[in-house]
Structure formats: C-alpha cells, structure tokens
Amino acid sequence: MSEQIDYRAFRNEVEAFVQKNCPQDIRKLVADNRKLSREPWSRWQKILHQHGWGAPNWPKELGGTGWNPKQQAIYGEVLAENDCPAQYHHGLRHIGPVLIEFGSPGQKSRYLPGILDGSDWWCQGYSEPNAGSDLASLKTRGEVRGDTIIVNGQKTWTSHAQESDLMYTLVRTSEEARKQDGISLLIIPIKAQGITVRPIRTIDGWLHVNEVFLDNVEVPLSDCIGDVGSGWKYGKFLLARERLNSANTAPLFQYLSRTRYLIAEKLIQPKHRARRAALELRLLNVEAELRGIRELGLEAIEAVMSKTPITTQPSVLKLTSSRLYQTITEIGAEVVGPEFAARMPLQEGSAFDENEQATLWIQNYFFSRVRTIYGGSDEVQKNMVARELFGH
C-alpha cells in the first residue's frame, strides 16, 4: 500500500526551511526582478543539496529527493512565494533527467554530483544561426573518428555559457533521409579547445546568451549520451520537461503583485485615478488567466501521478503564461514611464543612478520578449496542439 503523504505538512516544513535558510540578499534580489547570475544561483543549490533537497526530480538512489510531482509542485510554489530562487534548470531538470533515463553509468557517476551540489554550471548547445524553432535543420557537424568525435560549427543564443563548465550540445554525426535522425547529444566542456564564447548583446542590458564557435574540438565517444544517431529522441525528452514547467503560476503571481504594488505606490494622486483604473482592470484579467492556467497546471500534475498521458496542457501552459508574464512586465514598465526605456540598454555592470528600480522594470519589460520564442516559439507550440486536436 503505498505511503499517504500530509501535503499541508509537506508544505508547512519547506516554508520553514526556506524562510530559515534561504539568504535574505538572494531573496532581495528576486523581489527586485534582477536576473540572477552563477553565484547566488549556486550558493542556494549548495544550501538545498547539504539539506538533501538538492534535486526535487531525481530519484532517491541519485541524490535526489524521491518527490512525486505534488510534492515537487508545492515546492516550486513555496519557493516562489517567498522571493526564493527556483533551482537553476540546465543541470537539474534538463540534462540531469537525461542521464538518468539514458547515460552510461560513467557518465552518471561523473556529471550528477557536480550537478546536485552545484559545483558544475551547464548550458544547452541547441540552438543554431539557422537552426532555432526548426531544430532539426542543425549544422554543427560532428565527424566520427574511431574513439573520438570532431565537432566543427556554431551555436547561438547559449545563455550562460559565458559562466559555464560545460555544454550539452546536439550535432550532427550522419545524414539521413529523415532530419531528425543522424543527430547526436553530445557533453563538451566549454573550456575546451577549439572553443570559443562571444557575448550576445541584448536590449535588455543583461548579459546572459552568446555565441559558441566549435573548431576541430575534439569530443571522447565516451560523452556522447546514448546511442550515436539517437540525439532527437534524448532532446524531445528534454524539452517535453522543460515545457511542463510552466505549470508553477506561483512566480507569475508574485510578479503580478509586485505590480500592483507598484500602481498604488507610484499612482496616488487624483488625476491618475482613471489611468490606475484602467490598469487594474488589465490586472484582474491577467489574473483570472493566471488562475485557469494554475488549474490546468495541476491537471497536468495529476495526469503525470496517475500515469495519465498528457496531450497539449504543457503547450498551453506554455503560450498563455509567457503572453501572461509579457502582459504584467508591459503594466509595469507602463506605470514607471517611457522616459527610463529611453536609457536602455545599459552596459553590463554599469551603475544604476536614484532611479534603479524604475530601470529594473524597463529591463524585465524587454527581457520578457524572449519568453514567447525560448523553450519552443508561440508558432512551434501551436502547431503542437494543432497537430494533437485535429491530427496531421
């Protein structure tokens, strides 16, 4: 008979624990909408691993916490709902799965525990100059020469390869009829040779994606994940996880606070009450989205507990909770003022004058963009579930 779990309690002892432990210049930083870089991202992950909560996802026998999806659900929520980080993504709940389900035990034995107690920092090495929704249609070669594999090619778009040890990258190794077959996962350290990173300057003034030139760098068969050729299935596991994180509305509904805040903080005097009305109001429709996308989400979760297929809930989670967070980041950069876009983009590290978390808002404004293209465009996604409700 399965064990019943007291998920009130559950709850009630992450809320301690994080209140407790999660340090309150981490915490500052995500209630000030600042993109968070490898420190605090790792710092936090050390704390969680030497607690053994390092990984929510994995099994027991790995390091990991052996939760089912509910417990993992309420404690992305408590998490979010006290200004705590969520655990950075690419090693944890991108790669990590990924050797689990199909990694040689070397490479289990290597990479996982650089992983859980966030020594080793990954990036994902997919997207290509002309290779982005359209995956398949890749570049980067990758030559088979006995117990080695040649990379040559380019990767771009890579956030946060400029702070990372290493990179999981797809390339391809044969060609085939089908696109999608010939392509291999590949594990490269970003400092190898043959490897260079250029930083991608975007509007937003973060820096956080590059480009990554590979030249003749030289790969041990012994990193290619699984089966050489059978790269696309390991990849559409990946990002199958990676879409169903949208199912936590909690950060979404920190964020929608913060704005209402806002609005009563910089909105006080008479002549701004109908221009406060009429934002408001936006904000009461963003939030009864958020609150049917919240239930989908937990519909979600509870197909995933009872083995249930899930269909197109993570598309759809995905589309409307980045429409949903560019909608609440357009408010708030519509109440600070146009006059602080203006500045935009700063240069990375510059100093923020008296103004900084009016400029704060400008930066998540346009950093928001992305959101409707990472992790499968709004175009990829519809056709998804396109495709699931009225077949091909």
Ligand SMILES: Cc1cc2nc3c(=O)[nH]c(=O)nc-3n(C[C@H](O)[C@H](O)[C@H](O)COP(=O)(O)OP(=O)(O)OC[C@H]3O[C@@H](n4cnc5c(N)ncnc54)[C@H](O)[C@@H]3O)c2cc1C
Contents of the next structure:
Amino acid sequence: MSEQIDYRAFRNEVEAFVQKNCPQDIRKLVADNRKLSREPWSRWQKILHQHGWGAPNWPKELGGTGWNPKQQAIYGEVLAENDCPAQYHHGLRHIGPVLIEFGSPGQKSRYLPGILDGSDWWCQGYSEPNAGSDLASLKTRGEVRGDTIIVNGQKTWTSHAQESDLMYTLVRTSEEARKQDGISLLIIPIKAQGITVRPIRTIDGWLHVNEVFLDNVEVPLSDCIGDVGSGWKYGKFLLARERLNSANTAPLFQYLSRTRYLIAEKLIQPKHRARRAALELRLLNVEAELRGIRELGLEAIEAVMSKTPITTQPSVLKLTSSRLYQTITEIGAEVVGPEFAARMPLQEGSAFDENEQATLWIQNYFFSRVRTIYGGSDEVQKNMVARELFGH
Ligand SMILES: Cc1cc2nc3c(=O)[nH]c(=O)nc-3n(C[C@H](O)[C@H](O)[C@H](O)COP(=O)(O)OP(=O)(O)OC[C@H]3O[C@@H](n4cnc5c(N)ncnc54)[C@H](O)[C@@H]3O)c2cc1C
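Taking the form predicted alone as the starting point, write out the structure of the form predicted in complex with this ligand.
Up next: the whole complex, starting with the chain shown before.
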C-alpha cells in the first residue's frame, strides 16, 4: 500500500498548505521559541481540521487522516520546518486514542469531535502530592452511588488545567489487595461544581501547571471510561502513547538548527573560534543521535498502528530525546549567557528585542529540565527498560 504513495508530492502538498494557511502571528511565536497558550494552538487545530488534517494519528473512519507512519513523520517535519506548532497533545495523542480503543459509542460521539476541531481542551489529572512515580498509590477517592461517582481528593502538576475544559483523571473507586486494582479513569469538566484550580509557577517563569482540588464532585457513571476499577489498564495504555510523543523528533531538529544559527550569530570574533568549534561538535553529536531515534520513532509508530506489542521503544525514545533536548537548550543558554535568567518571568505577547530573545533561550533551558520528569522520570523509564530486558 505505502509503496504507491509519492512521498515527495505529499511533502510538497503539506508544505504548500502550511505556508499558505498557518497564521503568521502563530509562526512568529514558534520561531521566537515562545510557549503557546490555548488560543493560538486551538486556532491552528481548527484550520488543520477544516482541511481534514486534524488527526494525523487517528483512523479515517473517526475523522483522522489514516496516514502511515512515514506520512505522519513528513507532516511533523514540514510543520516544524515552517515554524508551525506541533498539535496540542492531551486530546489528540493521549485521551483520544484511549477513547478510540476503550470508550463507549456515547463517549466517542460526545468527546472526539471537540478534540478534532480544537474546541475542547483537555488536561491530565494523574499525579498527586504523594503519587507521582508510584502513581498506583493515588488517594483521590471515587465513591460509586447509583449512577454517579462522587470524587474527593487532590491532583497536582496538572498542566494547562487553568485553560482546559475537561480533565481525564485516575481515581480510586475501591481498595483491593493489589494497589493497581480498584482504580477508574474518569472524564470531569474542569468547571464542574466542587473543583478548584490553583496555579503553580515553575522555574521557567511559566504559569501552566496547577493544583486541582476536588470536593464532592459529581461525575455521571457514563463518564467512566471502560469498566469501573479497570482504569489502571487504560491509564497505562495512555502513558505509553504519551511517551511516544518523543517519536516526533522534527521539533528537535528545528531547535537544533536555531541553535546553530544562534552560534553563528553570536560567536563571530576570532577569539570565539575554539569555543564555537567545541559547541558545534556537541551539536553534531546531538544530530547523529537524533537521526538514530528518528528511525526508532518510525518503527514504534508502525508497531502501534499494526497493533504489534511495543516494549522498550517508548521509554528509550523518551530517555534519549529528553537528554538531547536538554543538551541543545544548555548550549543555547551557554551562548546567550546565564545572566539573562534575572529577566524572567516573561509576559506573553511582550515586546521582542535582542535581550528578550536571550531571555527566551534561558527560559527554554529551564523548561527543558522537566523533560526528564514528566510522563515518568528518567529513573522510572530506566527501571521499565531493565524490567523488560532482564525481568526485574
Ligand atoms: C512541569 C510539570 C508538568 C507536569 N504535568 C503533569 C500533568 O499534566 N499531569 C500529571 O498528572 N502530572 C504532571 N506532572 C507530574 C509528573 O508526572 C511527576 O512529577 C513525575 O511523575 C514524578 O513524580 P513526583 O514529582 O511525585 O516525584 P517522585 O515520584 O517523588 O520522584 C522523586 C525522585 O525519585 C526518583 N524515583 C522515584 N521512584 C523511583 C524508583 N522506583 N527508582 C528510582 N528512582 C525513583 C524519581 O526519578 C525522582 O528523581 C508534571 C510535572 C512537572 C514538573
């Protein structure tokens, strides 16, 4: 099937579309290394959806493109090369595939359209103050009363909750001998009565993570995904998809070329020659590894699409791409100078001068620290790889 696709023509088609249709103001935000908020991201998603490209990773019958892994990779590359944002992941790549695989017909028809056209914004309520790496220790309770579940507890580090419509969340609906049992995956509107969202400012100055308190929140049983008490299985399925986000190496290649440009722009005097050569060598090593994980990413997406069991690939992809992203941003911060850290935090939409550009490099350096923490820390990924390879 895939042999018949003219990939060059496909690339040209995507390129022509994004160059014509991705709004200039959004491309400028991306080119300036700025963090995006909901508005530009949703606007871009709507444009892609109207063209039939809203969900490159979903099957055609559910509104996706039905593209093969190579087409998905080319699409990601063209978006990145043209400074268009990668699509917002919580709906499209996290809860969307779970709903497609395990959701009821009612859940699919209620929730998939809003993900596709960008009108519903989702966040992930997994972590709690005492349940991060050891997620199965979560304490938020869901008490089933008739056809309603009453939820009480606290989530933390909930990215984008402050601008979300919906949260998918794991709660404990019964106490079982094995702590992974008795957990359920629920969908809760973030504006539901009894929910309080409190922002946390992170080291990069960005206000995008939150504490979410749930006080007697009533959730209809119809918003429990799959069977009550089986949420761990769906939650793990989702986390494996989350790690696969690292298969899209295109934004890293783009970041790499921006860093090369920064070096060429800033380190121009003869006295910089040795430092410049050393930094360029580090970037060459990054590029070599990036090319390697690009291939691994294609294999992993292929395996997911053909329902072949995937084992260590998502963890290896996440481990490697996190380290490479951190190295690239370290080099960027080193070139502009750490003194710009004093200028944080930045306001969205503020003027963009040379100093601010430097501050944005520093901000991205700080932001990149999270890559080895969220979605399962590096240590946890290494444990998973070891268990898979050596059985313990
Ligand atoms: C910016 C940011 C955004 C986030 N967004 C979200 C979100 O949207 N939704 C959400 O649910 N969560 C989110 N998280 C939470 C994230 O998933 C957790 O922080 C992460 O899983 C680690 O959990 P913890 O913070 O409780 O650390 P802990 O689990 O307490 O770990 C502390 C340290 O111990 C190490 N460690 C723990 N267990 C082991 C072990 N068995 N072997 C070896 N080392 C171990 C860890 O690697 C880490 O270095 C976010 C976190 C951050 C920082």
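Numbering follows the first chain given and starts at 1. Rigid core: the largest C-alpha set superposing within 1.5 Å between the two forms. A quick note: this is a predicted structure, and the numbers were derived from the prediction, not measured.
The two forms, fitted on the rigid core, differ between these two forms by less than 2 Å at the CA of K46.
Comparing the forms between these two forms on their rigid core, the Cα displacement of I310 reaches 2 Å or more. With the core superposed, N68 shows a C-alpha displacement of at least 2 Å between these two forms.
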